[in-house]
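Single chain ahead, by itself, as structure tokens, in the form predicted on its own.
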Amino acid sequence: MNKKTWPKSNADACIRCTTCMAVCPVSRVTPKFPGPKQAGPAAARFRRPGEPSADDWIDLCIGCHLCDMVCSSGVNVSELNLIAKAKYLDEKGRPFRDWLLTHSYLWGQLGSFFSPLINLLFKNPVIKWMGEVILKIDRRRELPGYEFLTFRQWFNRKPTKGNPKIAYFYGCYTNTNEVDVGKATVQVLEANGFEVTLPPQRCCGIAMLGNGDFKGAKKMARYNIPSLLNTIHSGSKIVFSSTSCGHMIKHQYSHLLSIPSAEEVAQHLFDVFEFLRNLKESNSLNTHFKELSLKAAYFTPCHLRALGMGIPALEILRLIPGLQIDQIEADCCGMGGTFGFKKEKYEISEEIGKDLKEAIDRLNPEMILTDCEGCRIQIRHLTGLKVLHPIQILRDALQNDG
């Protein structure tokens, strides 16, 4: 980042209220760091583009967001603290574990090709035992699985029905790794009339901006954005069933990474549940649910809080008959993506975590509900409990019309 593409700053519009600092999930777990005021207004004015940085606690920051939605003046904390940490990091220099979670694309297809002997290879308990002491990826957390056939090669062997046409970003994680959400997906859009489209796509970034890799963000983004473009200019609206996935292209793209023609992208890109939600709104959604005698729980992610939609996924799963449902009263889970991977930051994570392991043990549920995938992931490992995304019970509970 030099200083010709460094992001302006509202840092003076911090009034010093301290409330992003009871809301940080980081800080309140440990006092390696100071809090979002801390490390995005108060010391924004110290951090310019050609001196050194002395943020060596800035890393620690979990990108949640919840400081910016808290935040009476404002000021876009989380992205302060995001530049804050792309500047360090451009000092500091990034481990090679970093670059490894950041582009895991770039072999999801092999790792899809070989997912029986890969899979086993996660579980070695001395590969885990190596991967820690090398690599800094702590053995306790368990690696995500590759499911043989991506899901885009499950979509290309499938026949199209339906129409208008629906455009859908699915994601790097659920074309390898979690391929029945995308499936879902689909089959849900099908139900209600839609014919899905597959536009190019590569990883949204996230992964990369979280860990302060601007230009490699800026990367995924400049592909993104004209292939979503064409879509959109083709008279398509888009879709996305990861939250994570959708607050980068919807936020980040414009706000932080000044990507061109990414704010006319954002207005037609959708949140898979916010889109149904108004199919209901205008009496188009297909409602032919099947009872299902389920008492579930379901938890809201920081990305899809962020958003400012509401809770649209909830509203749609309340009409399925049988199925209690209540919603989980916690913050944010603690994954934060890569964060809960590193050896240095899993005690953090697990920490953070414990609120909202209470909050389900108190509701006891069969089955936990959540959009995000780092989410799933996190609950999973805290719980043991079955989780999925809200569009597989949504899938599930539909009527087969034939």
Partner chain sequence: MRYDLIIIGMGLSGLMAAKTAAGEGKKVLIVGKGMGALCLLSNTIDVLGQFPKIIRMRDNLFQWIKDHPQHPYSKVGLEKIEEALNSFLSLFPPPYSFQTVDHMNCLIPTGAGTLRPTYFIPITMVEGTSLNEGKALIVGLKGFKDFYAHYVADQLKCRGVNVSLSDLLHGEITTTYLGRLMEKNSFIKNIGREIKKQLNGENLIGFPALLGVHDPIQVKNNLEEIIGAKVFEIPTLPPSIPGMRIFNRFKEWLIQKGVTFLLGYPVSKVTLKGKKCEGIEVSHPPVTTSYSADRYILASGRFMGGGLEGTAEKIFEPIFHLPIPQPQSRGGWFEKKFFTVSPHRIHRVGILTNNAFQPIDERGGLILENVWVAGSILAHHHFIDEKSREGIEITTGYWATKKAME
Given for the second form:
Amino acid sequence: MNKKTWPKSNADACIRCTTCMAVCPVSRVTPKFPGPKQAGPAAARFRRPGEPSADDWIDLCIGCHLCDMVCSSGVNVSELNLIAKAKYLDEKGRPFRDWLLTHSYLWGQLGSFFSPLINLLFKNPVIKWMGEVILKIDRRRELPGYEFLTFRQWFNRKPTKGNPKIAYFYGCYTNTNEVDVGKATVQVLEANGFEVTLPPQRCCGIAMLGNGDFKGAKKMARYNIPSLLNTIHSGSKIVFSSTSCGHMIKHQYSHLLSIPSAEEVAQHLFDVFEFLRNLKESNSLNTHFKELSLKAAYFTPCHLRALGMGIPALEILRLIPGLQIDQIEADCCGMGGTFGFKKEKYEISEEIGKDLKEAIDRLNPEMILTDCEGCRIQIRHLTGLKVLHPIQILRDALQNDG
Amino acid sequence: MKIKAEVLIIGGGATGVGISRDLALRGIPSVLIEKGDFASGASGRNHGLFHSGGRYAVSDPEAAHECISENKILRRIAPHCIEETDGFFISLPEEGLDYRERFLRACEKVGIQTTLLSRDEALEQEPELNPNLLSAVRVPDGAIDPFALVLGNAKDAEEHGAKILLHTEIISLILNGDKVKGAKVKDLYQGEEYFVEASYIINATGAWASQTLKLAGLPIGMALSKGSMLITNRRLTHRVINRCRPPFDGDIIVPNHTVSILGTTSIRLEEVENFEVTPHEVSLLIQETSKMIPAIQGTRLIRAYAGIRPLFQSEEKGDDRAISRGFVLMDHEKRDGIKNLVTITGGKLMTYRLMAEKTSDLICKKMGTNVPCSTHSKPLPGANRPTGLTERLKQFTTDRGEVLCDCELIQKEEVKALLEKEKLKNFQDILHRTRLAKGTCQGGFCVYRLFGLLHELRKIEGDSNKILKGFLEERWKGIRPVLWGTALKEEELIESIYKGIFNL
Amino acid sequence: MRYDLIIIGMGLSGLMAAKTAAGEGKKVLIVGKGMGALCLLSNTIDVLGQFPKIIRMRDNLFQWIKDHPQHPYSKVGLEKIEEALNSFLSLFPPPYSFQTVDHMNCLIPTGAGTLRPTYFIPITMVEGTSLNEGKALIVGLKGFKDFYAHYVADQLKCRGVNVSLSDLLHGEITTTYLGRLMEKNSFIKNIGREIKKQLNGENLIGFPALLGVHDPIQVKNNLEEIIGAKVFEIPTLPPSIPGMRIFNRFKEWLIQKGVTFLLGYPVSKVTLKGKKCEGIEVSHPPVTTSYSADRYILASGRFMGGGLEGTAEKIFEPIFHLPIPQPQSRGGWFEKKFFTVSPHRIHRVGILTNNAFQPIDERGGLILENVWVAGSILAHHHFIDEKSREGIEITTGYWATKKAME
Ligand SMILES: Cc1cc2nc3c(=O)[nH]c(=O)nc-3n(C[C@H](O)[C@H](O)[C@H](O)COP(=O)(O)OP(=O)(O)OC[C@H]3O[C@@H](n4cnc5c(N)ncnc54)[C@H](O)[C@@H]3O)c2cc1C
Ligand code: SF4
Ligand code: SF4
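Hand over the structure of the form predicted together with its partner chain; the form predicted on its own is what we had up.
So here's everything in the complex, that chain up top.
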């Protein structure tokens, strides 16, 4: 594949085989979206630069990459869709709601500081109603709560130890909403003898990209890449715990955003479990696990699948004695980053989620594990079960004497 | 059975239907006989270039002049058949700029407006062009949809009293002294033969012109030249791209709806039917056109096809293309002493209206009337219908009905309306009237659906799977020359569907 | 990462190879550029449908092997063919199981109203094989463009109806959308009642093959109860829901067994040392990851799957660059007619192997010692015309892996 012409001319490779139609979670639940084959390569023949968009349904693509994964002809349907979606939204204009949803990194800090108040407000039906009427954020959604102490603040107060160094890209959500994921990551890495560092970083920009805001996403990338590059040049590898941030930096920065040096960063950037699996391969993984008697189910996030590394979390967790872990037979959680928050898309998100819920019900687990925050929000919302990042369980298994 | 006609027109290509409309608008009734569907000859198998005349400006100023004046008229009367894209004549380093200077002067002489663009300007407008180009000259070329043009003319002609009989073949012309009394014709579906008596007869059978005249025992020296074209899966450029050099093989790329058409070649033939595109032609076209657009080397082709040009031996020179593309209007009264027979052939799609006007003028003269022609000012029906790719996508978005053809976004309702409105005899007739099966998979999916629809509407008789197999054979002719790369994958899929899942 | 066995290709042959190896406790990686043709073209299991004679498949195969010594079936051998097919069948315990009609090919109706010979069919298609014993009603659904009841019924000389339901008000509905709706009880009730109203003495109901992905038997039973007639599925245009059921079942089983699934990225490079493959690289731009194993199975399919590629000049195998004996030039690939008596020559080309499915050159020399080849990429068969697609994939996937693990 010629990198220069890709993905622009990539639609040409489509043979109309419909494999992608077999897997698209959106066209499976709604006829409003014509499905990947039609939305991507087929419509691409009709889209003309310089002419207005004529495909409002393109906004319904959730960006799960399933179509890309199953296509034997190498068509990157989701990227064709994203480009068309960006054009459509650029012309139509984005609601303030989308700005809010995609710039949570800006108000996240504030959210943390005022977290007791915000968390209360977010649960308030009046606020939720206002959110729905004014912002078109579906009121049936729980808004994620904020934590008072951000991950970074916690980290800075903590003594550092270990050698060699490993850098950590934690992402906004870990920083302000699920601090324990960050803590667990650091603790697991430390338990394996590493000193964790936090390179200067901003939101990876995936929410903006998912909403077709290439410009905003590029701004984020242009901050992050030099910083991460610095880290790499100082001899350190980088891990991430959020598969969405990871996929964004590793693949989209160079593919879609053409950020200089993004390719170099990608070579040294690893999912935390991928990194641990590599340790295991070289027999240097700390496997002093205590027994956890727990029946859990694991869900593969779309971005993890798109990272193309298998399911390292499952491989590592299966080493923990007592932990029974099943894989959930479902393809997409339906959250799609910020997709599921939007009023006009809530139903679709919910319908996709139902298939996932059914699959979970069949397994009847005590707890769900999954690497992506979007999936965790959705599964909590759907099932009311406890949902953790697998690193949190691994950390628990490593805490031998409390 | 016997039919009486004032004027009998033989041939339902652009020229024939153009004459039928012209006469009808003058109030002269006619009967048109066509052995296939509309546009089943060269009118449905050409490059679709809406000439500015630029291509002939240097070699044949008269033809160029005809083109540019018709160009202006057709934009007015048939805007829905034309895409006003403009065209570039690009100069490549291989040829240098000598020809460009002659070209610019010649265009100015015949009144073709030109604008000279620098390399960078040209590349900005058409990024796929060969980056080594020296310059481009912009001319008012465009793309023309021959089917829409022919159907529009036919419709208007019929509305004004003309009669058109499709799938009916002229099998002999009956002479009576210095006149042709009429023609014996055969309905190719019913098998019935009957006589059409006519006061005047116009032979508008294009490349079949000499065969038709043979039916009246009149020999003319005419040769045939095959021109082949390739269709790409996507539209490569917005504009028509010509190479700024004396006309040669593979030097025009014409955008057409979702695709681009690369052409053409020029090869002498003996027979007007049963021809195919050879591997050599395919390679030649790719090799030549990719000099203008390098991406053609790797681009996906979806079909190859060819059309036949009639050539007149008396005018024969070295290269077939050097022969005037101007048309030939023969008054057989002067030539052979047959008073009521006229032959019109050659020319271009571009000049169909002019050809029809001149032919009708001649017939009027013979009839002794002088009603003037009005086709240059009266728009064709449907002229204000919006067209274009964005428009189709918009339609799909608003209707979101069942789409029979995923590749060309043809909706079921659209085809249903067509089937209910017109009495179509043949499966190919449906395909001629929509862009069904003209996209990426060349009917691989939609033709099955079309058969389904025909059954649903109770509009199919006989063994439909035999007809389906017939279509797949036709399709094969078009795709076989270009089966490699992605097309090869597609082939395996479609073959697996029809021979596998459906066990045909 | 190091594995016992790496399988390249995620079609039926690759999945079968993975099952065979994982079943013996091997550490397996299966990589697929895409999902393969299973979800498109497979509905039933063809073994050798070319001669729908009334003879037992065993005898049929026996004769075939005698007549076609180079054919993949001949390399597997009759006994192992049966073993392989049984291994496949074992993945599908009742209720959704596969069966034959008297161990012979049977004829099932298709979306084009033809009858097509095949061997193992899922329970959901069984009633379709005995159309002449009853009176059938073929049911299409409004808005579903990939199946036409009247088309099928006209050819099969029975009646067709199109049901239109308020659940289906939207213009166009896709296979997977319908397949999912079929699993909703309320929808089944509505559609069942609607069909019942249309009955006119029919006791067999033919449906497009989309009676649910997860629990088709439940769907079938529910429908039959409401309508009061037997229901069967009719395969039609891709995607194929019956194919998806097969794929899902394999995937579930394999992941359960700890097989690593790597779907979506092509093998971009292999490292060879002498006659051994030392590792593969999988590319997901901008990064590539290396994997290695003791043994490798190449099951990358034909052109559609990307196992073979054709430029305007020649056909080649893009991963190991194994030799592909082929016609001199492109002109010899395809016949002038699409429907031909003997298959297009291109369909017979493929990779040459010895009896153990190891790749060899034209003189019979072994090319790679730790690579085995399985599935449709093999030479000397033409599965479209033979109607042997699934049979070849299952049996060679099974046997090549057995040989690899010896
Ligand atoms: C390769 C190629 C490329 C071309 N590119 C262009 C271009 O880009 N732009 C342009 O303007 N022009 C182009 N032309 C020229 C243009 O296509 C023709 O000049 C034009 O279509 C001729 O139309 P016609 O009606 O005279 O002939 P045709 O369209 O050939 O019509 C003759 C009709 O007569 C019918 N017929 C024959 N015998 C009988 C019979 N015995 N009984 C009944 N019916 C009979 C045939 O079925 C046929 O339909 C191209 C031509 C070729 C060959
Ligand atoms: S995008 Fe890929 S999977 Fe989808 S129809 Fe095209 S070739 Fe098939
Ligand atoms: S990215 Fe996901 S939602 Fe979008 S078209 Fe592809 S499969 Fe469908």
